[in-house]
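First, one chain by itself in structure tokens, the form predicted on its own.
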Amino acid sequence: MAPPPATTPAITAEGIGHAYADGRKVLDRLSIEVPAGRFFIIIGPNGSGKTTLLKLMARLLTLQEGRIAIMGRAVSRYGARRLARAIAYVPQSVPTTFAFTVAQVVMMGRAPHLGMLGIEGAADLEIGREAMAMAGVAHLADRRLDRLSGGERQRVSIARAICQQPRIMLLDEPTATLDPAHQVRVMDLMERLGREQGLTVVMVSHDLNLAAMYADQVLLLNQGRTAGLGPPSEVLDCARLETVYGCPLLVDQSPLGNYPRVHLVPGRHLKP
């Protein structure tokens, strides 16, 4: 498939609606565009539809209402192999049912690019080594996944996604189990991949300050609808965040750069 024009959005979602089996709406007529090559972070309270939106983009959930296009092509028109070359998905948690080594898990990312026999060549193995080095797990290559910490497993999942060499990477709270140093390393890595390789990064996060520091665009969801969309400096304002999160917050300017900084206000709460 030829690369799309630079003006083609990486992801387009139009009129997306999704409901639980009991009929409760998770997403309600949501429409967004994710520009190609940008760092796009989705924030919002628990239950606002963040993970559901990400899974719909990855076609891990069946689209109930609306339309999603990946690089200008309806997601329904992608075969599984072609979609896996376009999109890599990093879930919130990594299953450890099977006792694979880190290297084996990372090399699973090459599956969409291999021939019928599924045998990796020297180039594939080198891509795997580079992916492990980027994610900081090269020293764990021979360790079993089920013997790693949650944070280590999450970094292995990111390495596998990098090894997949997608055009778009979808990450669901990838820094939630990481210590501050590894949080920054993961965010710096995503920013670098976007800058050097044109990777589009779509990330769900509960960390408003990481979103403020790294996002080109922020989507703030509330009850399945858009409560704000744009640069962090426009979306992360005090009145909007207090309305969405239902608690008092302080938003000021970070001394480290031209982006907002969000603080919790202890000992107070807004009425439900």
Second form
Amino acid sequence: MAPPPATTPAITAEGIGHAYADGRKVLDRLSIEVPAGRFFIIIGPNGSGKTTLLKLMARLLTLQEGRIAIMGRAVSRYGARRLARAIAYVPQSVPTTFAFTVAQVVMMGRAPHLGMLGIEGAADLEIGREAMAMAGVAHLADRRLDRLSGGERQRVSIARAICQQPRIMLLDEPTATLDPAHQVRVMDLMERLGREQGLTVVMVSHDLNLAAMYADQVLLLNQGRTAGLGPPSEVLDCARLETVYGCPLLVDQSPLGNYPRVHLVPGRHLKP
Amino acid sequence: MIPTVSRLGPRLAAVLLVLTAALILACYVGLAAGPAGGGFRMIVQSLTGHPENQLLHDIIWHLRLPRVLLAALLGATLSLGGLVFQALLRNPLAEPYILGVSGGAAIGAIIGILLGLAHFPGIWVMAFAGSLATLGVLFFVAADRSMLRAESLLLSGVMINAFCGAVIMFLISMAHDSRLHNIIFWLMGDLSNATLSNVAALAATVAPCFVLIFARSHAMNLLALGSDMARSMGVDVRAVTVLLLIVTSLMVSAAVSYCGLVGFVGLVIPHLLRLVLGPDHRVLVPACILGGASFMVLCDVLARTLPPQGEIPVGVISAMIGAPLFIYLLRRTRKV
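Any chance you could show the form predicted in complex with the partner chain after that form predicted on its own?
Okay, now the whole complex, with that chain kicking things off.
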């Protein structure tokens, strides 16, 4: 069932570090490798550097320290359009200053494949339709983005990224604003794109159980360093999670299969 | 299923057709309006070089035509300038006049006038330098993230504008001779000394700018989703932003150096067109050029014909229409 091992990793990061202007370290000599075609989920407490790592991979932030390679080639050596054909990025939220429709936003994903004026051909429109259908926003095609709910906008953002036809998709908490049905639908979709098209998915998430059920590999970040890297069954270890998150947790096995299941523990259940 | 994006070509053609017709109509009104009168036949005869009435022919060629063309170029430039600023700052209330960029150009131009420089290139270069300087200050004050907030950006613009106003007053108080009258009239937005050679020089400056901006219109669409999004879709955000800002201040300062301070056109026209045509900049860029030109030609007709004697500066007309609309828009954005 697992995709065949690819020779070149999708993303290699070696000794990357990043600090804010005030000198506070967000990432500290971090080294990871994301194998091609795998589902890679980054978890960790607030401020542990998850989004920064994602933005460095997408070259939305300038690398201060270390090296990042995308499919074996230094990220700095990509041209803007070539990088955009390799990587799509789904941010936590998208501004809606101007009243673009869903279809218009989704079709913008074709930009790195088109000329300067972004004039789409029939094939591009077909790709856009398919992307909207996959993300479950086809029925919203003519609606204005600024009149949609947060969850609907998030799915539009995912449709746009699919329309971009990247080799790697980076998503920053894509399920945070979604209802349970759409959470599962988005995760299933990413899993399917990985299986069928060899898409590499790197996702930042706060949902440890989604990470447990979908990830091939989990990266647990704590204060900019690796606190765990490997399959969910190894990383989602109760003692390790409790140390990193600084709260009591309960981890057992999911009745659905061989994944760990993480429970939050309400304060009233703790011994005084 | 994807109607709004699948037909860019026909959609653009339809918009161009309607707005070109509007511009031709506006130009006709502009050529026909005036105390000496003028009918359709007369204007056509005059423009094709077979006049019956030599006096009216001269009026049309030497007074009305340059003026109509200058107004059209001014309106096109200022509307497009507003559109570009709104896209880059992701703020529908941004406009060169409101943000003080026109004011900076005016300071440069007034210094040029006081130094007795030639209109082209002397005053224009000074105006360009002035607009770039205010743009620099604007970016420094409302840097990066806070730039997205309407209030901080507009407040910076208001302050820069106030400062420019003070400098302009200071410069005026230093002028004593005939230049004083020139400066004051020019400041209010004055088209009365239009000549065909002025028009040609301005057209030669702004036309390449229009082309460059249209070439970046799709990048402006992507920028509307935020600079991270634009970058992740292959836009070289810094290069596009710098190019658009410089090209825009270049053409706006050229227009300001010929026509003085005319405000709010860059707000009114892009806003109305966006309401009707949607936010796609590939349509809005040509639409703003044609729509802004038509609007300004008609404003100038009002400026020439409303008062029984003499004329009102065209900047007064555009501000009287634009400022109330600005307040209305500001109120509406607050409510959302």
